[in-house]
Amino acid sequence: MSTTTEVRPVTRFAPSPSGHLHVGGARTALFSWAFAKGRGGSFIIRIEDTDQKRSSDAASVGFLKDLEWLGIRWEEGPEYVAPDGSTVGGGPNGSYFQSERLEVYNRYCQKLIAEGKAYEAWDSAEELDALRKDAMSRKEAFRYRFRGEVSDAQRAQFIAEGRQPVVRFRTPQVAITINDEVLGDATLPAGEVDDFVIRKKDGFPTYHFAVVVDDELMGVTHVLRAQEHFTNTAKHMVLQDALGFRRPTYGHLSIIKNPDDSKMSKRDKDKVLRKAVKERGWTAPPAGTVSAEEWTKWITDDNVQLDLEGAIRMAEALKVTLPEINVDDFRRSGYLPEVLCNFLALNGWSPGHDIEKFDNEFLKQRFGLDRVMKTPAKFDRVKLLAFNTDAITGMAPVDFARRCLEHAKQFRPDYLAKLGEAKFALLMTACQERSKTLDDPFKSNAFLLAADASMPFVDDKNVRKALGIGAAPADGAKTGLDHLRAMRGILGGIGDWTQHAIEAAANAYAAEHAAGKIGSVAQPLRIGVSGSTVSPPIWDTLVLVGKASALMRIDRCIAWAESLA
């Protein structure tokens, strides 16, 4: 038992507080999860909150969401109460915000200061820049290194000054050898680490001293994170060293990026409407998006974003759509969370064998450091939805159906207003085939919605051809157009407003009136329903619009078709 316990694996996972979960993260709990749990493991989520500035409030843990919806459950960190009731967390090496475990990394603090491993620097900001500078005159990195002893009375003078000190290790000025299970060892030179500061001059630990102490106390075993830590656990590995830690496993994970081969950043977003505010010439915000100061303090300054409400009504204003960068976006446009992992963790790692297709019971069972990829990944949304698609073409019709109504309370409330129930699972039937995400029955429906009155009509060249505008007609042939009258009129006259007595009367009349070319009738009737030459089946879209409805739409069809003839 007891042997068994000891090779069992703790991960974590352990981001700044932030209430979005970014694709980056999500994939790297996503493996760490998998790692700990495909071995009898646990694993952890833990707050690194030490940067005062960034400072926490209660949006800080609205990831925790992302996590839980993705399927990822910790058996330590934060309490999260799950939709479904479940409580997910606490757990006994608590605190999990380091910002509440500051005794902790004081106690080791002093301990090494008391070893004479660390020591208190008194140098401002200024004096600091001033040696960067120099250093980078000579072309060279800057490296801090111990600049003598303080004296008392030195000491007496910086505290009269109102000066505070920081804490830097003195990092023993040896080659250091990084062991990685991802991306193998690499061996620092000599001199390499400088003392690095551990404790802020606010009496907050920095990062690479928290998160050593943490691991420690907190029993994890692997470590999986970023790859720009690489280089940092160098840091980490000294200072383990100095306090008679264990090392835990490394992996570092290659970053994910954009088509473009840009970093997939949460300022994507505000990059996607800076570039069409420019292209269009805007210099004021259109009405509604958001205020003239946010407007200003925006376009004149690239490191502002914009909220996500906010970037949304800004999208909509200027007609381009937003790039999904956090798991929310994702879930917003309709991808199932399942597909999510899938997708994210072949960016990174495949099982081999050509398996493509798997869920997270498979990746617990499969997932090992050796097969994690050490190249960055591009973030391929065309194939994240392709795989979207056949999770939900291969879905059973009561399952499409439950989770559409899902997304529906949650993003669509006005279509579930609208339809009603019979009509809300008609529309499901209609589209689970032409889906590629639970938003798409909304998304590319929106005729639905309008108001007979001013429905708008699509004046392209698909409609002119299927209405027959501009074009002259075969030799006595009909046009769409006129078909388009006398199926209003044989409409009207239908009692039983169903699929199959509308389709029944429509080939009837194709039968006599357009050579059996049930083509050249439907897509007149469909511009006249829907404003274009695209919705679901027309019988089925006849009967979503309803008989009043689509009877006002044609008619006002027929009479803006003749206004363009």
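C-alpha atoms forming the largest set that superposes within 1.5 Å between two forms make up the rigid core. Only a predicted model underlies this, so the values are computations on that prediction, with no experimental measurement involved. Positions refer to the first chain, counted from 1. Compared with the form predicted alone:
A movement of the C-alpha atom of Val212 falling short of 2 angstroms is seen between the two forms when the two forms are aligned on their rigid core.
Comparing the forms between the two forms on their rigid core, the Cα displacement of Ala450 reaches 2 Å or more. In the core-superposed comparison between the two forms, Glu421 has its Cα shifted by at least 2 Å.
What does the same protein look like in the form predicted alone, given that the last one was the form predicted in complex with the RNA?
Only one chain is given; partner chains and other molecules are left out.
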């Protein structure tokens, strides 16, 4: 079996706009893009929005935004203005929204009806349910078959009853062989595929019909999609034959699973939230998370999920971390798009030669269906984070600062407003070595945004040990709290609030009062201004907090520590 490459390949990615782009869909788009672009072909984006209950315009834009961020650009498809001002998309085969192509689908649907290859079916929901129950009683799978012509009188009666017909394809009762470049060939026996619906009661085409028409009219030569569509391919093949269309080359990709072998699903985030709410015994939403109406709908129906912003606010209130599932989740968490693409490519494809680190250009040049894996991929978040950490620590400092600035503008604007340009640059310099994501400089330094008068202090064994709370000091030895009191006075007298001046003053004090052990002085200071024993380098931290805020915080820390002693 070999992949057809004699023709200029045209691939497509056709999501339904029902939410943010799942990483499984992103991988499909990445593979489709790489296959076409590496062979001089073109890549199309098409929005399959014929299911009106699941579609939204906002979701369509979100998909396009996610793909462009990943570096997956399309020659044809909906127009999208990228952040750099360039326009992606357009093309001669639009519209690229299926909901705007009804005239096209109706034309081909009527052709099939006129040729006797499709027919109107007027069955009610109750009648269909009775047919299913009858098949179950005979221990058979339900497959709809043509039930006879409808007379004009019956048709008039159905219309009077308010019925709307669907259109079903009259499936030939022959064996159907699916040729797949990834999974190999498979044959469905005659009778396996029923007379399936190609136009719904609302006048919109089903997925099966629209995708066949669009792939033909848009010149798609290769279809890469999830394995869950494998058996659907039989329906598409018989439709292609009936319409006189050519058959694209198919390749079906394995699903992506969690390390525990469960399917990586958008519901994973909802499961985390529900478990945390149950453990805490909450009966109402905390202020500032979701409305009472949203809460009631969510908490009383396991099938309802909170929208993304509501879920994020709820997670913050619950102090839980939501698992990244969608591309936007990874973007918010500070992962680099080139790293995510690299990692996704390895989840289902191998370049061989033990190569693991590569960019999209490498993938484009090397990708082929012959090295796509048939078995499900395991999404190893630990490995992804390691990839991201390596990329961040290997960046030039100026690039790290620039990309953190871009991240902050979108997701952490409060840090830009609070710190200003100079302090923001200092925070980047102080944090790169200890950052694994672009979000770490912000996520791990929330104390910078805290109000001086209400910043909390962590009461744990590390803090108590550093301040000397609850332990009798050796004769004549000073506790960390003693050092903090002394340094409060010294810091108050420093006029030049710079790292150099602060460090020099602290070293001089430590040499005289702490046997030269600067850590005995630095750690109490860190607790005083950050509330815990973890922060960027202490001299940078003090400059970031600012003199007035540092002194106020130290005063509060001293009073708090004295209340514990």
